[in-house]
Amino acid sequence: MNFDKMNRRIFLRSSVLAGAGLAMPTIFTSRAWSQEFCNAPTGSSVVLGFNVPQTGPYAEEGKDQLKAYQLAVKHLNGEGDAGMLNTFKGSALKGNGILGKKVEYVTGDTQTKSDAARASATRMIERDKAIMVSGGSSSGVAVAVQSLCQDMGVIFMSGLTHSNDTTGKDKKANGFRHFFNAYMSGQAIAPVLADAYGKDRRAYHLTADYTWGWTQEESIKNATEALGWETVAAVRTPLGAADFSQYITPVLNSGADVLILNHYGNDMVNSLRQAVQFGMRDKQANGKNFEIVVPLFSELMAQGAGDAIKGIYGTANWDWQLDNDGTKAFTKSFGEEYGTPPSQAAQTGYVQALLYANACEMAGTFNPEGVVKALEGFEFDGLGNGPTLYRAADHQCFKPVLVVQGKESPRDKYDLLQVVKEVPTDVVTYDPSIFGGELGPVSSKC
């Protein structure tokens, strides 16, 4: 399948959705790129930096993501069962490291704080000579570290980051995102909510007060209001709050009949549990059953929330129970390594590590200029999400989005979510100009 270059920079063509055959990887010669670039490997190994929250409100997601990065390194080095290297369509990977160099890694704890994340990323690049940094689990962290990597001349393969800003107004030439964004969540979930709860609804938003929460709130408001919902109020809450009761109490007398929790990680677990404890699941308002929506959540959050997650709608980037070869291969590898199914944070981190390594193989160099060229417009399949495109215009991946719902009768603690709709890629694709920002030139100098 060939894409017209100009169209490929703007829109995802519908033929991708039809599952058409993927283009073979383009192999560049290393002579096409200058060998003078930041942290150019000179020995027999190459260092990657994995920068995730190991403490703080998003620690559970970060720890699972780190496990996946470590598994990816094993597979890239030819150890273990190779996981999704066996299913990756469009791959140039050989299972002998990257460009014949053994993959090593260093880790950092972002603490879910931008300053801490920048400090650990700086250490990775300056002291440990990391040539690529990956991680996130907070969009504030991802945006900050992406900017740092741009300035320091290395590639940033973001992990879990859902703000529109990451590949919108704050996008950078050296940064790439596999995870979906808040706009996509809004477009995917709003029609499902309208079908389930009706179009005459009054919503009250509680929103994490940073870049992800802001764009999530905006995207969900725009999508639901377009279908007839009214927004009663939108209240910002601090990241990492243990007690949300002061924010939940006013909802009961607001005239709203839907509470939308734009929270993630432990914040979502705490706010949802407290909302249920306040009796909102049993409340009537405006002649309707009161409903709670969590626009973005995962199996890990569902485990933390317990019974409170039953019946709750949200969106997800991936689910370990999807019926495709890539998902099965990764879930098997991860389960055998760690004894649990992987989260969506784990899957996107693993995939980003493979995509970076593959881009280096395609380009024949670690030089960011070659890596960026190899990733821009790259089409692939077999990594768990179906046919996927890394759009050149903003370095955002486009693929189907899952609408999920908490199961009423789960088999066990790992079987908490059901996929109620797989929203086609064309429904969530948008013109890259709507969020502003400029990629700018590729940076390769320290």
Second form
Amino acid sequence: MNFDKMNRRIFLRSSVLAGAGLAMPTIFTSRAWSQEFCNAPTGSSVVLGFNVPQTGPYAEEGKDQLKAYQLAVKHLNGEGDAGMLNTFKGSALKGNGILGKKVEYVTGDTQTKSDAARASATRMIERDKAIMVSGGSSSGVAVAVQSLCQDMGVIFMSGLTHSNDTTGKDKKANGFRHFFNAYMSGQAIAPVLADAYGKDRRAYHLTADYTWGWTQEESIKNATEALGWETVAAVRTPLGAADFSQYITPVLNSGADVLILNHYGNDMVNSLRQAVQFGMRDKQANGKNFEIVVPLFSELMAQGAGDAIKGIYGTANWDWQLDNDGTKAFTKSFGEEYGTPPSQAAQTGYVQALLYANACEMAGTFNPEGVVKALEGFEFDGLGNGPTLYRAADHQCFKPVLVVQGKESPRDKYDLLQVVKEVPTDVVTYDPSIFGGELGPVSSKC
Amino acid sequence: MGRPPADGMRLLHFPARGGNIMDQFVLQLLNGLDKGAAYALIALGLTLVFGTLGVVNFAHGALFMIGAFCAVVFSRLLQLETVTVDPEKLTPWGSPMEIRTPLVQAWLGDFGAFLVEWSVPLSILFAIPVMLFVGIAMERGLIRFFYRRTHAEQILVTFGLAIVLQEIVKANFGANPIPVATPPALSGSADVGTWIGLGSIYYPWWRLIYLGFALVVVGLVISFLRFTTYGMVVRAGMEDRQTVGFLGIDIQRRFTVVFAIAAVVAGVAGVMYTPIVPPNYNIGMDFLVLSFVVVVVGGMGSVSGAVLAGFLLGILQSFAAMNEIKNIIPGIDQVIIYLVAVVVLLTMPRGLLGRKGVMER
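Mind sharing the form predicted in complex with the partner chain? What's above is the form predicted on its own.
Starting with the chain above, the whole complex follows.
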């Protein structure tokens, strides 16, 4: 700028332009300033955002989860048979929406990719004014969206995410997880494996190369090594690889006698079937029968894996064949609506939607500050998992963990898993500091 | 495939520790050949279509996927059931229980059971006419309108077509992989090591069959192009379409047939792949990008180049996944194909067996 030519008129004009430029960002967010908190509902309805994988390796889990969210909305609005609203102990829900506002929802496809999931969650929050986002079906996605929701001032009720990081090093004050985690799987399954296969075993891990796979590998390694097992190798595999043969054949000559597949969804279906095709379940190593373990699996994956799942041990968050009132009520509602029993992905999604709605009712507000306070330390029962605590320190749910096994003689295509053991909550409870991370302050402003 | 008794009666034994590096070499070579067979079969069709019609067909992976679903449909047809409702028994959600009776076994007895068990190889007979129809419909209905358009436009329209086909399959079959059973007689492993005098090295029968099948198909296609009059005219058309036209030959019709043949090759490759990887709607996309790299490395429009590059890249990808290699260069298994492509294109810009003039005008 040539200051020699500066006069009063030019100075005033420049100042006005500079002032307008500086004020511009706040003009676009002026509506936010007028709100007490982000996306505060003003009309007669409230919008929830369901962000699930409808494509990609976890698509089937995502589709089932979406059905459950839709069912939850129906029940929250007082339609249908009310499902687990009838069995929910500790409930403040009235069946007239949330705080008298009708529940509406928007959906998004995470594509099982973090960037796509963040884009779709952003759209839900900014365009559709979603007050809460729920979903996941992949820990990479859940961690990414949880962080986004923290930044954007809305609550994130994660769906199917099993990485220790979600409520560990990446935990956020606005994020809550009902699903169990890899540490709990390790603590629950290791004693069962020791009973079934002995304490002198050599394990080879094939691990999905992202946050969930890493933490599951670490948790299962720690739990099995504590029982006397040795870890021969832990090999990372790309997410979404269709043919795992080049990763499976090195197992054959490694000296291992157990293969642990830290894979989920389609990856697990493919790697397990291929391991069986390579004859691993017909062979012996170190004088023992060769065994395969899948630490986390579900009914949907068992359907994809077919006969290969028979006899395989794993853990699950929930199973539709559990004998309790909440499970029966939910299975009945879901079965009548969709003609199939619900998966564990569906149950956790449904429960998260109910828990969020209930927290709003308890707090008497949609403000994340109040909702977080209501959920922290909340104890409930009747939602299918028995007595459950939402721990305040890390926003992780604590409840019994199921050790399951593929059935040898299933009755039909839905009767594929049997619950071998319900591991009590105290066995899988841990000190929240072991995984690090800080919840930080609750965020409620857009 | 049931669980064998856990009483130490298993026949096959793994080495106690370490194992033989030669065993690893043989196993990874077989894995690479197997992977390469799938790449070669898809790349073969891609390069044929490119060489004849000049079209970059991103929907070619979808043809592989449709072939795989032909096996699913055929096995479902063989397992059609009559469904009756038993009001006495209830599902856990309270609806009346369905009683299912398989029709083919009821009608044909043991022969019906045999058909069900061998449904994958038999579905090739079903897939060939389906793929011929799909190929001709795709070429006549859409692709032919894009012959004179730019490659970018061809890629956009064929990629769009691939997405539409995927979504149709997803809407009808769901997103989950659908398990297709290997014929029980071929579900075990062969002792390949004994065949070549290296002791016991086991490899799944079906993967060996897939490799043999791919070699036969590749041989048939190359023989068709090289040793038949029809193939000769097609090759002449690939060299100089205009002159062949002046001789009164309807080269366009022959190219349509070549497109249909490429579709059949991709389709039967998909059928035979189903016992290895349970098909889902995305299975073609998984192969498509790699197959394009194969075509480029082999040389655009070169059939033998596609086959050579397919096997070469498959083998390299398998060896790169060995722990011994990954310990030296972590993650090399996921980039090796692209690294080789870069090196080949820098040193041989037309690819391994590329012809002069293709993609250079």
